[in-house]
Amino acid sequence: MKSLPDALLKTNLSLPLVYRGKVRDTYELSPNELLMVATDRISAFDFSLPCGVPGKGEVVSRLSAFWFSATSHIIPNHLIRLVDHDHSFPEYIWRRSMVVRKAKRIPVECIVRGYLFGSALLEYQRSGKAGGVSLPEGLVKGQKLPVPIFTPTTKEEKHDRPLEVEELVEMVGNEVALVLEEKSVELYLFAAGEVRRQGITLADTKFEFGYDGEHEIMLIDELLTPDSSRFWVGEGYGGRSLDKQPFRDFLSSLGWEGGTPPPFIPQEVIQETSRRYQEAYQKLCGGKNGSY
């Protein structure tokens, strides 16, 4: 088997480190700007695994930059520029880093689902609802929903928790809650239409928002990547997944879903995950922001 290049698991820049997350290392560039570096770390079941997926960080950053540009007519975002061939930064972080505006994060993950899958399917099977939204009887796994539904969760270090509408309003206020829902659904519908032209189904995705210096809401973090979305090849459920769901499925098949040290990940699983991310980049934006 062809060996993989080394995965980048950690950065060490001569800048103030603001936060080291499950995937990204974030540094302060100035009072108003941050440097977000997407490593090749991969997380599953709210756990960052010790292995990495070579090239993953480049895909996540470049896809995010592509989508931030493509959706800027819907809502402003924090992207200033993608770091590429910029000698003010080490070469090893080129193509996997973004310079962004600082934002005060709104501690909510804004999930929009167009298809019944994942935790929404489990909730539906228990209660007939998904994210607290009542759904028609008789829906099956992977079925397209009558309309996309907004199912926000908390944004927490360990396990996120579903939010009822009333809880969201209590957290951020009615006006902001409406903006989060309306913009999330609008972004989902726009992106779903765009990827459909490439023969891809966007099953669900996650958005994050923050306030800029003027307290205006803007889109932050990453956007429409295989880390934050489910993409299926073809029309609807049943095609190949261009995301990290198969990686999660492999872990589940071993009986691991977090809470204990993770199992050994074979090289072929890492290699297939790397290939899937690269294919997602090529299919979703056709290499429009530079060749991968």
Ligand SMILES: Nc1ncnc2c1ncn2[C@@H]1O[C@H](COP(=O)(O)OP(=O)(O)OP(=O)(O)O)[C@@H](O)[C@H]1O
Given for the second form:
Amino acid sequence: MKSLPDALLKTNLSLPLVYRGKVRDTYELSPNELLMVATDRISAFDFSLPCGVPGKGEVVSRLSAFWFSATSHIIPNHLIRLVDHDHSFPEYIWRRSMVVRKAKRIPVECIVRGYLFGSALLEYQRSGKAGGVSLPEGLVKGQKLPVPIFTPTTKEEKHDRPLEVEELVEMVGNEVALVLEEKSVELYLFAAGEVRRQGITLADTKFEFGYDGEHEIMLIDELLTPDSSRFWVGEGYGGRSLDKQPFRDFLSSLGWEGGTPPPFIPQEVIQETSRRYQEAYQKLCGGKNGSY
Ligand SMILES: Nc1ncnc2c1ncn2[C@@H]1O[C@H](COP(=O)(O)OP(=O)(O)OP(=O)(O)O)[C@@H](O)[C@H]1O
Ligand SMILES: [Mg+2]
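Counterpart to the form predicted alone, namely the form predicted together with the ligand:
First the chain shown before, then all remaining chains and molecules of the complex.
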């Protein structure tokens, strides 16, 4: 087997570190600007795993930059630029880092689902609802929903919790709650239409929003990447998914769903996952524009 390049698991820049998340190392560049470096770290079932997926950070940063540009007519976003060939930073962070506007984060994961899968499927099987939204009877795993649904959750240290509409309104106010829902659904529909032309289905995705210095709402974090979205090859459910599914499948096959120290991950699983991220990049924005 061809051996993979090393994965980047951690960065140590001589800048103030603001936050080391499950995937990104975020540094402060100035009072209004952050440097977000996507490492190759991978998480599953909300746990960070001790290995990385080579090239993953570059894929998620370049895809995010691509989508921020493609969706700026829908809503402003935090991206100032993707770092590349910039000698003020070490070369190992090029193409995997974004300079962004610092935001006051809205602590909500704005999830939109076009298909019944994952936690929404489990909830539907229990209650006939997904994210509190009543759905028609008789839907099956992977089925397209009549219309995309907005199923926001909290952002918690460990497991995120579904947010009822009333709770969301209480957190951010009526007006902002409506903007989050409308913009999330609009972004989903736009992206789903774009990827359909590449032969891909956008099953679901997650957005994050924040306020800029003028208290205007903007899109932040990452956008329409395999870490924040489910992309399926082909129309509808059934084909390969372009994300960390090989990881999840391997861990599930061992019965590991977090909690205890993660098991050893074989090289084959890492390699297959790396290949899926590369495929996602190629299929979604490869060759469209040299700047991504
Ligand atoms: N423009 C921004 N201003 C401030 N914070 C941001 C901005 N964009 C993204 N973030 C935050 O930076 C972090 C990105 O790191 P990463 O994705 O690794 O975190 P994470 O492990 O997903 O953490 P969390 O559970 O907090 O989302 C997220 O917490 C995200 O909410
Ligand atoms: Mg994140």
